[in-house]
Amino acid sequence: MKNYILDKNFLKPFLRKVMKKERLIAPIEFNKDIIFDFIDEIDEITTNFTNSIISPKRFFFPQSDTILEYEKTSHVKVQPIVSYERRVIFGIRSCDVYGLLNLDKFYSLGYEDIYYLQRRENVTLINLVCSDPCENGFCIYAKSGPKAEVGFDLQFTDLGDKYFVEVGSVKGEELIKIAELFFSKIIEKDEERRFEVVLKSKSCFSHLYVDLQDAALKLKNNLVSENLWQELADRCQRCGGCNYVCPTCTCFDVVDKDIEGQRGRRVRLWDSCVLGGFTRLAGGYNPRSRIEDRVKRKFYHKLSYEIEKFQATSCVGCGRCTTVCLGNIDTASVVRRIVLGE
């Protein structure tokens, strides 16, 4: 795959052009926050961010999805929805980037989930290589920033007045045949600068310090005391927005809401582990009524379970949970007292 420079004066004809074949997502500011929508005005989007408050995760898995539409006649007539609009995400960050790999494995691991994995199959990811540190982010720890390795099919970096910008796959270069005039060849003083930007942009990375893979060993081999289980279910608030926010978090209920007479249509909604509706059964019967133990289950699954399976834990770094937990019982904050031995 070829690398290319994107002077920044051609960067809104490129997304305009963009758009003209395909939904175009993007980071715009609201109410002071930034968060991914779909762009109808180029000037709507904004690059001065370091990451949104919510993941561009609900894309691919809606809060509230429609996943099929039902008629109960002599028989019942079942109809799936399943979104095939083609879509452009510009600006999403590296650990979301790594969020998708994660949810990627989650969704076709023994069935394949045809309602994310077509949204995927039609979204072409923009990455844009973080400069500034989040607040709360460490994903330089979690390995997922602040640039990709994998995972993305243009990624840009910031080198002032212009983009170096990496292919990679096919879709990227798919992209830049739409507006190839605005791009031109890389020289060797782009390619060393590009390195001094990424070099100088993990040095800022490492200022929040938190050992994910020590913490998953302790889990591993239940070195941690039942007592850090309790006194973080008195935190928990119950609120469900660590999950909510998360870029892997998967966690969701299925219902059934009619719509007119005998048709209907069956909704996936988000759900949280920490919600006690969440692993009650259909008799009643809760095998994780108490808040410590789906409080223990939701951090063994986050850093334990997930490297059984995926070979890596479910945290890239993005430390969105740290800004919203209302109980401080965030997961870098929960990492460092299992590290501590607290």
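Every value quoted in this text rests on a predicted model; they were computed, and no experiment measured them. Each form is matched to the other, and the largest set of C-alpha atoms that superpose within 1.5 Å is called the rigid core. Positions refer to the first chain, counted from 1. What changes on going to the form predicted together with the partner chain:
- The Cα position of residue 237 differs by less than 2 Å between the two forms after fitting on the rigid core.
- After superposition on the rigid core, displacement of the C-alpha of residue 77 between the two forms amounts to 2 Å or more.
- Relative to the superposed core, residue 150 undergoes a Cα shift smaller than 2 Å between the two forms.
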Second form
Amino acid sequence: MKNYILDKNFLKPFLRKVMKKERLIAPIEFNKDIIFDFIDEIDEITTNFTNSIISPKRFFFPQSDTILEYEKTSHVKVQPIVSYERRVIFGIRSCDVYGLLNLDKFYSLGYEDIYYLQRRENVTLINLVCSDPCENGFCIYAKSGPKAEVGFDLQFTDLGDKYFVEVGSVKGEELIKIAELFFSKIIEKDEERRFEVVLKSKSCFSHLYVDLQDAALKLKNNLVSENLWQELADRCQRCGGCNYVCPTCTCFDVVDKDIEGQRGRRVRLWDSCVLGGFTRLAGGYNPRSRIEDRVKRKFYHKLSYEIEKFQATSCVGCGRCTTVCLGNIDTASVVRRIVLGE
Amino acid sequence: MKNIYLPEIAVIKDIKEEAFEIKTYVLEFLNKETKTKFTFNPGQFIELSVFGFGEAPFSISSSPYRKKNIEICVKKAGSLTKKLHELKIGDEVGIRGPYGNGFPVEKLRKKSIIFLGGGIGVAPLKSLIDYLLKVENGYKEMYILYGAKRPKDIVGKENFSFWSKKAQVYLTVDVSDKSWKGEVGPVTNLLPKVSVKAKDCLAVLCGPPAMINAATDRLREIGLFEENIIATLERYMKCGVGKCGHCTIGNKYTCIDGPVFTSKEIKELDKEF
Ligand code: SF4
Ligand code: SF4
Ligand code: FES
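Given the form predicted alone, state the structure of the form predicted together with the partner chain.
Now the complete complex, all chains and molecules, led by this one.
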């Protein structure tokens, strides 16, 4: 596919054109945090950020998502609520692009999940290469960053006064066609500069090596002592924070909520596998009532089971669980301890 | 793309009081096409919607041979089942499914079969028993052993008298009362009444986890192969389609890989968490 140059002065005009055609999602500053949100004003967008505190998975699998509405009149009527809105996400990071690739496999395996897959089909992703890696990320070891090799529709690398633009798909090519005049041809020097930017970024990771593959192998071969799970269990605050911020956690609950009178909606909500009631049955029986078992299964799932199923761990190294975990039992720390044979 | 979360509307055609706080519901799809196209294997389950109260999984208790409608058996346990117990004939519910693997009916062909059920666990067994009675060469001989807490907790008394024409049926209760003339004690106590060639015999179990464990041990003692002991597992199957994560055991999904497993598989799953 082709590459282009976009002068930084043209970024906003380009995104403005995009906004006229599709719903734009981009990073904004909110109470000193960075979040991805729907954009109404182009000036809200910031490009001065490492990554958002919550992954953009919520635009595909929202924290709270009405999946259908029902009306209990003489006959019950059920109306599915599926979003077909065409959207563009600007500024997504490589790790989160790989997160979506993982979700794509999960939601299309076996029974297809229309709520996720429709949103996914209708989105165009503009990935922003990290020239200055985030604090806790270890994408470099998860092979998911700081630059993406696949999964993006357009990928921007910051060359100072301009962006190096890679086209990754037909969708990306079509987005450029919206404002072709803003994009110019690359010259050889641009390629070199991009190479340097990525190389420099790769050398800036402060993180110690996080060997996901080795940890997964040790789990598979049961080379982890029960003491480790016991200690992790003691440290786990059972808040579910790690699951909520993670770009690849998928578990959900479903509840009905009355709207008024005989109308109501069925809502799917993020759930967390470390919470005590996660596996509890209506009669009270709870097969994973022990926190040790819940924490243990969480890591087996993220690392070992996912390799068996999808040939890759579902940890993409975004480092968000490191940022939020109150007990310091984030994936990076746990992987390191597993590898050390603690 | 099909919307797997969209329930089809069904109407409650009949309600039978089966036992203390247990009712059987006869459900019929409103949509004619769904009504004729809906097929399932014994041991499969549906996700039932009680609108305003959510969804919960229930095994189908009627035989696949029965067209027009299906039956489920419901014990009052949580808020959804409580509401369901208040519903009346003519009320509407939602159905998704059928889901899960179901019983290995081919494996049961021409075999001696011991059914072991506890409490409401007779529901999926009923679907299988009624199916095997009808299918040609479905089985060689059948023993039906069933245990309930008290006589008033026995689910579907008339089923047992119907089955006793074709099978050897034994019932027991944990706690008897004046009306009860039969056996008292756990359902596994009924096993000595069975005389079969163990190598040629399969057992199908459904009931609470403690019952399944005890029965599995006894059946192994009398010589049944582990792969011939078959049980359904109970898990919180919220979505039924391998997505919500609630029903996982190790790397297995009860809703897709199960809910029917052999005792050999269960032994492996027991090591999981
Ligand atoms: S983990 Fe890597 S790709 Fe993700 S934000 Fe950090 S540096 Fe960028
Ligand atoms: S496990 Fe932690 S580091 Fe890995 S993808 Fe999830 S939030 Fe990011
Ligand atoms: S019931 Fe949702 S994954 Fe099995």
